[in-house]
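Here you get one chain, nothing else, as structure tokens; it is the form predicted on its own.
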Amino acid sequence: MRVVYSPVHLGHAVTMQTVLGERVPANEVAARAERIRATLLADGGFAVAEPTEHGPGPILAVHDAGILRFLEEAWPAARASGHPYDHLTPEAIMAAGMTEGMAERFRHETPAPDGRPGYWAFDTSTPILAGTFAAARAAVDTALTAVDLVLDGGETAAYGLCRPPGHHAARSMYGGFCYLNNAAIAAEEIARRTGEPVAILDVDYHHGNGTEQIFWRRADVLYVSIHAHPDRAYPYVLGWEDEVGEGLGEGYTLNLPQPAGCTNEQFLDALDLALYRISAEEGSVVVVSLGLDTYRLDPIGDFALTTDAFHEAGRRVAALGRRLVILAEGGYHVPSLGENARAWLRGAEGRPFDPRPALDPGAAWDAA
């Protein structure tokens, strides 16, 4: 399988994040992508290539021009204004109640560099740093190059090692460690170039609220998500079972939230339901938002999946017989990330489950 990877992500050098008002060590760190890349290279069955540039057009087909402009300007403007920190996060967030009962034109975007993030962000855990915008653009190009390999390169599947991830980013909003929605941009590009419907299968522990919102009223992109129930897990506001889409998109969103302690069997049963729904639609390409934070040791998840379940999940998805654009999302137990990604991708290729020791002796990894 071809793997698309960009070293530009290293410039998004997050070390800390804000959680419930506290500054804590970051979960979404560069070591995540580096561990996956190293493990796939060690496997010997994956060829790694850098992405090609695709310009802003595919991004603007999905995102509001204002958020792209903000992400590009935010850090230089903050530094020029004398911003004293090495990161930029919201101080005040534009909550719906702030302008309740007022016309839309009173939702002003302040020119103040320290105030602008709150107009576009929905949490405080997604800092902007000097290298963030370049990394987010490279992640988009990584996703689109994976699309190119499948649509033009004859690949039945390609893996985009996107960092930062994307599925929490909505049309005009960033958050959840996500700045631009890689999967949504890829799906839009596939729909435009093929003229076919596209399915997005999101298997990240957290619901992809941004992807759901972007395609909420559309029937040409089916969004199916297996995730932790929002009655206990981020992003809380979206991901509930009654969210099915509206207008033309009614019936084209399927949420399958799972309980705490979700086992291999429970997850694979939900995956079968998801794949059954996808099989009912036309289209030759599925975009997979491949989160690995469903693993049993993930520090911000509570599922119980083991490495062999990732291999079986990849096998079942590939058994649909459709071409796959597989894009990295979450997964924060760094020692296991490489082997879990490798297992999923080997399953999708039809290669056997081949557990190997982790890359360092302190890594916790299992096959049972």
The other form holds:
Protein chains: 2
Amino acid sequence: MRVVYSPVHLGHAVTMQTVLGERVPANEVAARAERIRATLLADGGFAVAEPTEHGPGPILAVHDAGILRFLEEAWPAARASGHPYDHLTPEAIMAAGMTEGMAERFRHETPAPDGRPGYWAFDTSTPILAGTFAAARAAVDTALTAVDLVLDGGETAAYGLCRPPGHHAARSMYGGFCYLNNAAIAAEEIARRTGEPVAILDVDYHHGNGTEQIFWRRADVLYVSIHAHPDRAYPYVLGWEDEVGEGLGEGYTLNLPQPAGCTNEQFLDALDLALYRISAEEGSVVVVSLGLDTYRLDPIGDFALTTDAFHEAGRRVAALGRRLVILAEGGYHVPSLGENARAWLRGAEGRPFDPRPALDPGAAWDAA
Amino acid sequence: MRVVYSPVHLGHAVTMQTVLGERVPANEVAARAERIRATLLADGGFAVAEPTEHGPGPILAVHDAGILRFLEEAWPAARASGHPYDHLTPEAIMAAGMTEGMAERFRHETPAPDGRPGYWAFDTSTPILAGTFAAARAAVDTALTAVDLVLDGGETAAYGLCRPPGHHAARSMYGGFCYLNNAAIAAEEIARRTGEPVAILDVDYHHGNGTEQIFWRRADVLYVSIHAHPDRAYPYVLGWEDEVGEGLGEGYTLNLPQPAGCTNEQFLDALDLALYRISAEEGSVVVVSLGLDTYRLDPIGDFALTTDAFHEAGRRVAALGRRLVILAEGGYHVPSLGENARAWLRGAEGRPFDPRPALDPGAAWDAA
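Given the form predicted on its own above, produce the structure of the same protein in the form predicted together with another copy of the chain.
The complete assembly is shown below, putting the previous chain first.
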């Protein structure tokens, strides 16, 4: 399988994040993508190439122009204003209830460098660093290059090793380690170029609230997600069973939230349901938001999946018989990320999975 | 003047807060109210008494029942769930754009103790501690007891030494060191009991976004605020000149944002404008949101007011000839808070101000 990867992500050098008001070591670190890339290269069956530039057009088909402008300007403006930290993190956020009963035009985007992030962000765990904007743009190009490989390059499937991830980013919001929604931008591009409906299958541990919001009222992009129930898990406010879309989009969002401890069997049963729903719609391409934080050792997840299940999941998704644009999302147990991605992708190719912990030096993780 | 004060605020023992993603020493500390109380007692012209309980009724006339329930349950639930910190601070916040295009019923309030704050909070600098709910309730009782003194007790003016402050708290949101909106609850109670229109004069350095939101569509409660322009200052999203109210409330919000370095003269000119607007409406009672963070040494403000200006401001407000319910809001230069409050309140009583730094031991602050 062809793998798209850009080293530009390394400039998004996150080391710390703010969670529940405390500064803690970051989960969404550069080593994640590096581990996956190294393991796929060592496998021998994957060819890694850099993305091509696609410009802002496909981004603006999905996102508000204001958030793209903000992401570009935020860090230089903060530095010029004497911002004291090596990250830009919001304090006050334009929460829904702040302007309850007020017309939208009264929500002002302040030019103040320290205040402006609160207009576009929804959490504190998604810092803007010097290299963040370039990395977010490169992640979009990574996704769009994977689309090119499938639509124009004759590939049945391609893997975009996107970092930062994207599925929490909404039309006009960033958060959840995500700045621009790689999967949504890819799906929109596929819909535009093929004229067909597109399905997005989101198997990240966390609900892809951004992707859901972007396509909420559309019938031409089906969003199906398997994730931890928001009654206990981030992003909490969305991802509930009753969210089915509205207007033309009613019935084109399907959330399958799972309990803590979700086993291989529970997950694969939910996956069968998701695939059944996808197979009911037309379309020849599926975008997969491939989070690996459903793994049993993930530090911020509570699912119980083993590496075998990733291989089987890839196999079942490929059995849809559709072309696959597979994009990296979350997954924070770095030692296992390479092997779990490799298992999934080999499953999607119909290749057997040969556990080779030696590809991940010192990887005794699955015995932990 | 009668002063209402409750020692229950001491249980809201804030020492640290999260600002721009970093954990820093708190500004909204218990010493603030203690300094004011001690200085007023030393003056000899003020009589301090504790508030009486008023129950939840007046709170629910202004706030969503859900936020009151949340504030009561949040800390016990967090502690029972093994929350690791001595404060509860949100990570992901239900920002406006998260559910853009979606019906309000899809905004879910998760029961998860670590996620639920994000449904009701709009910033990270307003922690919930073990003693927060009791203190917030006592601050409301403090405000309502000041109302009683004026409406039933024959007082021309009374001072409620509320802590935590209130003016950032909206109908269904807490933030900005505020949990329940003491001034809004007092104004609503005055409107109900007098049948008259009520004016709220907010002279805190920060815009009282919560008070504005609560009365945005009402003509019976006029909101007039002098504050730092949100193009550079918290809360950023609100406090702009074009916010004048909507519907029946159009024309009943007046924002007078000021530039950095705002002098005594600029501030008193804005105050004259505010008082002129207030005098154009009926009503015999004015609620004053008395922040002292306009002082020239305030650590988070950038105005240039001196203690003299506070005395003069109190004098001019009293010259309206209306009864005054004066409630404490912000102000973070602890060494000066007592003297500045004393200056304002003596002005409001028509008493001269005699600078007595000796009342604040070691107070060489004004020479700093």
